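Starting off, we have a lone chain in the form predicted on its own, written out as structure tokens.
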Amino acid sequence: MSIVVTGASGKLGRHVVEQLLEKVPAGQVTAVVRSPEKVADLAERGVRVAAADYNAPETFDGLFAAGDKVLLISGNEFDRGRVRQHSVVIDAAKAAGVALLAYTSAPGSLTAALADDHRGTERALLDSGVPYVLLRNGWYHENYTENLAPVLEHDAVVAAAGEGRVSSASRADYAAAAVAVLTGEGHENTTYELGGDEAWSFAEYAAELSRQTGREIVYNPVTTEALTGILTGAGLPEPVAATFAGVDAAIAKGELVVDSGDLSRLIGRPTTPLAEAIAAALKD
């Protein structure tokens, strides 16, 4: 029996299979990977690296064996066809009779076009007949840590929010989530509604950004058009502008408000709050 890890060279999949790695041998670790070069670290310490691409269905043939458990973190390519990327995988999982499939989804709550693919995906996986568990990760403090140099250029947080709070983890605390669900016992077809102990509002993320560095920072609220076009302007493909300020309504909605306690259920321990992920940051 393996533990198979989809997206292992992502952020979030690097997290899980070092997670792992402190909880099971290395040999019985798989990171699928895209280019393995990506892994060369993982593999030197005895983890099996296999080369497998969501859109090359053949590349999947054979990679599971009976019993494995496997982690679907869910792709990025927007304009891929998220689902058919997926379906991939859980067919490949279904052929081989992996004993769990676990998959990387969004809250439940959230009804912006950002949760469709993860929507069809489930669909597609409670369809299988896969023993599986859904694990509904609310966003990251990493979507606004990792890039706070905009912010610090203008003193300004710029969202699409109003008044809404977001419910944020920690990447390392959603594969800690995934690595609980991955080596314990119990957990099949369950679904988790994953996010952070303290929602927190983008005026408060401002107000926690000035007292760590000593700067008066606002927090600039403009509409969902405006963020569109500000997010195109820095670069992005107009309908990934138009999803992630989606998402910026959807939280004004409170969709990303996630009040379950299944994250810091599962983890043990109490989710990251957002002042220390900032902390962090503002050192790199």
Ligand SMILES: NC(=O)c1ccc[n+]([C@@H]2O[C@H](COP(=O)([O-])OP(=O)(O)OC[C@H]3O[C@@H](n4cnc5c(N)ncnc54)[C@H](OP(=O)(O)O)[C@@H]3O)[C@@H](O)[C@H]2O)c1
Contents of the next structure:
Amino acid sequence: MSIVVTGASGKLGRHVVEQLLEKVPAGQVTAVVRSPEKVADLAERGVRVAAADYNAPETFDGLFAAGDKVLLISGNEFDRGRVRQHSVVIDAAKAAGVALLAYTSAPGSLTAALADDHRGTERALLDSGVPYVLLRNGWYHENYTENLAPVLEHDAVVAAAGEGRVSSASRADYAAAAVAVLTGEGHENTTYELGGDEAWSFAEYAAELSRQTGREIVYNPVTTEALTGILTGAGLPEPVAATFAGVDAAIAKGELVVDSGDLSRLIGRPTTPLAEAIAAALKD
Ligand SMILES: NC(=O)c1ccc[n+]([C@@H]2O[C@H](COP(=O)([O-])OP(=O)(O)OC[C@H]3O[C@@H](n4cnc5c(N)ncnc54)[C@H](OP(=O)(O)O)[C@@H]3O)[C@@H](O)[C@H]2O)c1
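Write the structure block of the form predicted together with this ligand for the protein whose form predicted on its own appears above.
Now the full complex is given, and it begins with the chain already shown.
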């Protein structure tokens, strides 16, 4: 029996594997990646590394074993049919008879186009009959704190979120929730709505950036059309820019506030404050 993590070469996957290694022997952890060289360090530490691609169903043949607990981390190829990609993993997990398949989804409250693949994958997972956990992850702090360059260049946070609030948390927090589910008992067939303990507005985000940098950074609210234009101007393809702007529209409607308390309950501690993520990003 192994704990198997797909997307293990990604940022969330790395956090999950690191935190798993604090709890279980390396030999019980399998990292599924497209490019094994990306996780050579994990292999050296005794993690089993398996090469597989969501686009190539045959690469998942025989990868899972009966009794495995699997974390399916959603892919990031938005234009390649993610529901079909994720179904490849679900089908292989079903064929093997895994004990649990946890999927990193999006909040149930999110109606933006970005959530469509997650709802489709959730349906496929529930229809499969495999014991499941839906980890409906809210937004990462890092979506913002890893993109500070234009903010610091213009002393402005530009968003189309109006007065909307976001209850984000750090990737490490969401990884801790996944690890709690993968190493704990009694999570089968459960849906967790995961978000940070505190919701913040973009004006508050700008104020915290001002406090930490000693500069005056303002929130510049724009329309979704204007944001789409700014993002395409910065080089994003139009559909991707529109999808991102659609997320801001959802934030304006309050769809990224998750106040279930599930995340801090699962990880047994408060979630990481946004201010901490800003401080870490400014230090880099
Ligand atoms: N909640 C949020 O705020 C938020 C924000 C951004 C993304 N997400 C979602 O959460 C996921 C994890 O976040 P992250 O920050 O870890 O993203 P990330 O760093 O971009 O990692 C994505 C992972 O998915 C893997 N992957 C993509 N396509 C694949 C394929 N065809 N076959 C096998 N593996 C594939 C990537 O492998 P390679 O290393 O080979 O590319 C990588 O390991 C994202 O993929 C996205 O679905 C959530």
